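A lone chain, given as structure tokens: the form predicted alone.
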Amino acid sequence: MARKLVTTSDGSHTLFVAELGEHYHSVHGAVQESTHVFIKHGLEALTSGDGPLYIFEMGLGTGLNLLLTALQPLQRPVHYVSVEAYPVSAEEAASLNYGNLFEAHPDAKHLLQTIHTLPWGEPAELKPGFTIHKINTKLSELDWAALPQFNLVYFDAFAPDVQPNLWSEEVFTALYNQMQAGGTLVTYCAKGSVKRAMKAAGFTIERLPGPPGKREMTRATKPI
């Protein structure tokens, strides 16, 4: 697919895929809207304890998501699972602006490297503690059984126009078996079909407050 740069509003950057029409983040602010969306409704509510977090993510995109994630100041090992059927290349990874954008973190930019240079398909340590396993597939090619149970999963798909089969009742059943009691799933979505194939899946749904430009956001959690 091919992919352009964008700046959005807060500054930090996108990829835009001419031919699906669809831009990895908001527009309105791309920073804004991963912290608003997997930091602060996801991962926030879930850093209590010392065992192992084991986090799942639907679309490693720009690496976005998963830097933000490694840059919080997290007590417990982390365990990192993201799927992935388009990588960006190595030529635009090196484009993005995110590694310059947190002035209190002077790691960031060799982090998001490094999350753009480790080999795909077997788990890799991305800083002490805090370990990840990219896999270069569709989601319906997915190895479950090869998986952990999760503690929260990041769902971050292309939209449901654009991709419905990624937003079904299968998948979110497939979701939902792969998770822990009283785990978590965060989406910037909350199309009224969606949230009913979540709460057909299982799920007890939450609708809250939506990044910048957007009214609402969904939190799904697997009833304990």
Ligand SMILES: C[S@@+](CC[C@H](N)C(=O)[O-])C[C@H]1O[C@@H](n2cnc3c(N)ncnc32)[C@H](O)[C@@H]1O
The other form holds:
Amino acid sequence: MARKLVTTSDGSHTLFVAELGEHYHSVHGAVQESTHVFIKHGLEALTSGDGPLYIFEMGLGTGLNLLLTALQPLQRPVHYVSVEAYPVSAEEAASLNYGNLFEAHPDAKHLLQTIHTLPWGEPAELKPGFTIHKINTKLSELDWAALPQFNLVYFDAFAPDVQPNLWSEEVFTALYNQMQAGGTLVTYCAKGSVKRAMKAAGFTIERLPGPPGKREMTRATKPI
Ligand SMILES: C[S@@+](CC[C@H](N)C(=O)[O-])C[C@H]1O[C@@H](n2cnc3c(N)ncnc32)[C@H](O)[C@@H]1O
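Show the form predicted together with the ligand, please, because up to now only the form predicted alone has appeared in this conversation.
Let's see the whole complex now, leading with the same chain.
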């Protein structure tokens, strides 16, 4: 997939895939969107427990969601599993400006580099108390039995119009089965057919205000 670096409205980078006509993030602000959808309405909204936090991400891409998560002052160990079928190259990763955007976090640059240089296919320590496991495969080929039960899912696939098979009841059922009771899945997408597929899988659905440039987003919870 040929990708082009693009600067979004909040000054943060994203990637554009011409073949799909898709950006990796909102052009209204990549950091703004990821913070709103995945951190504010996902990570910060978690209420359950103080034991280890198991996070699953669909689509590691630029590593932005992972970086933002690692910058949070979490008081519990984190195990972050991310699946990615088409990893960004070392040159693409090095060109992303996320490491320079967080004045309060001088460690962001080093964390971003580490995210992209740690090996694939095995758990590795990103920083003390924070383990990442990057898996280079398609979501449909994941060995779910080898993975933990997740508290939180960042569902960050390309849009359903472009990759309809990734937003199906079958996929959401697999995720539902891999989540702890009370766990949540967040996504930028608010399409009716997607919410119906989530509901059919067993999730309880919430419509939440979207990030700038987008009316709504979705949070799905596995009932207790
Ligand atoms: C919307 S982008 C988001 C990426 C990432 N979360 C970020 O912040 O940069 C979607 C990601 O899903 C990946 N992807 C597409 N199809 C996939 C599949 N079948 N299995 C796993 N990853 C896939 C793409 O390569 C891309 O990195």
